[in-house]
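Read the single chain below, which is given as structure tokens and is the form predicted alone.
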Amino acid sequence: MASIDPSPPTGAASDWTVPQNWDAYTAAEHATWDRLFERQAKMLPDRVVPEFMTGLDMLRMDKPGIPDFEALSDRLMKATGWQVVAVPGLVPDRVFFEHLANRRFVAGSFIRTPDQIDYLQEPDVFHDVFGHVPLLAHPVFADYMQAYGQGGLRADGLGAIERLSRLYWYTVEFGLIRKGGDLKLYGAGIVSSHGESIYALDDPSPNRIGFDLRRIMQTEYRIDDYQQSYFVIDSFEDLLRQTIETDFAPLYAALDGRPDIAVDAVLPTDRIYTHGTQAYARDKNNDERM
């Protein structure tokens, strides 16, 4: 979500929507998707949640090349009343709010260069499409999705967006979940980025605690690097359950002037599965300082 002239560009329609133009691909472009999806696809299925893994195969997104997104909508719309569609970048938080009101899932068409396999900053069409589509055709998830797009808009009326923008952060981007014992990503931010898949899980350097709305709406997070803390939910019927029975506005006023909360902060109230050690974090800021 960002603050951005709330104009569509040249050549977008006035929801911000462009063509997919599937046909211009290069071959490069498209080989690099595969190259993306493989890697990714290869090393998931025991780190991730077991309805990412249904949703790439019941939206048959192993074909090779960029899934066409006309062709992927329909598939979505038999799932779960979703579709995919083109926006030339970011758009403006009302704009996507409005997208996802109405199970409308925004994606950038452009893929990254080879020179960018393992970061970039603003999301491409893989990010966008392997990383979020897949958890679009679980019926409960997809219900979430809509639910926050419906709780943006009134967070928007209530100038409390950069609040709410933290349980997507916290959730749609970079979220875990348990699944008995264990912790299985199903963050986008987390399952497109080869580092990140094997860090939520594996390093020893950030948090992870259970999930709380009210905490979450308080913490800051990082767009530059991996995160320093993850929240932990219980289950999508949970995270639902939380979004649709909470009354967000009085939420809003009682956090409002609040402190927010560091992003390697850990509370006497937080429940905790990993106190991180920091180290990643903290190494990073000593190499940037030298």
Ligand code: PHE
Contents of the next structure:
Amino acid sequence: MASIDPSPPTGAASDWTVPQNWDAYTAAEHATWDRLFERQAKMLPDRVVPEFMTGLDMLRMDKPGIPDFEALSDRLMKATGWQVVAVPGLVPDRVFFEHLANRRFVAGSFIRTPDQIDYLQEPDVFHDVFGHVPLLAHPVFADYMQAYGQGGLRADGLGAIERLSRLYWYTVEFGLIRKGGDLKLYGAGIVSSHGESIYALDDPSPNRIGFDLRRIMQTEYRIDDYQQSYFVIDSFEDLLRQTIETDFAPLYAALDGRPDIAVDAVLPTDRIYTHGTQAYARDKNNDERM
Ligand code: PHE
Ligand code: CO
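Right, the form predicted alone is done; let's see the coordinates for the form predicted together with phenylalanine.
And the full complex, kicking off with our chain again.
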């Protein structure tokens, strides 16, 4: 439903942006970034889509410390016309879409504490910047993110944000991509998580299913643990083409009122890379009941 946005918190501009206040980071906060960065930069090269490593390099993100959004935006602007802007936390949907549609990526500026190294639920600067920004230096992925923002504004008017957000979840956050005969990571929620970077590719537990727009829009997702299903795109070009060439309005209408697909389901129509054992999720559930 289209609704009136709450006003931005004090200190934030009308578009909800705030100064990153880079000078205020402590040495300990920069050290947390470095620790997370080194661990992922060591593990990812064989696992992540090569365009991600190219982006890290082009944007000089290997320099120590939490990146200064202004310097980062200067480089990103030259590559694809995108910028990174700071916001106080989660922003209303329309504000988020509006920024994306204008090639601005909104990022939280706070960093997790050392006891949250392996897991935290709200996105911090490591997730937002390390996870999301490298691929914004890739022209096709950059166009996809902008198209998503435009699609979000449209979905808001059609009361279909929840359906569209599943596409974001299973691509931008938790997407896998086929490269030659292998699967690689590209979703920001995976690449910013040490544990999920291993699990998403190597664990026999989750399903790995070929990308299918309509199917994804019907599929629930979980925000509290590793995913039980991942969807595999053939290429960024294919993802962009399929999403911009499809008019989502009739799709939203056709799916309205239909039952959702469970997070662990495998359907006869799925193009299956892995039919997961779901052992990881099952064991966790049992633990919780004990
Ligand atoms: N084609 C979509 C629509 O008709 C817009 C969109 C593009 C959505 C890319 C997501 C990603 O709404
Ligand atoms: Co994210």
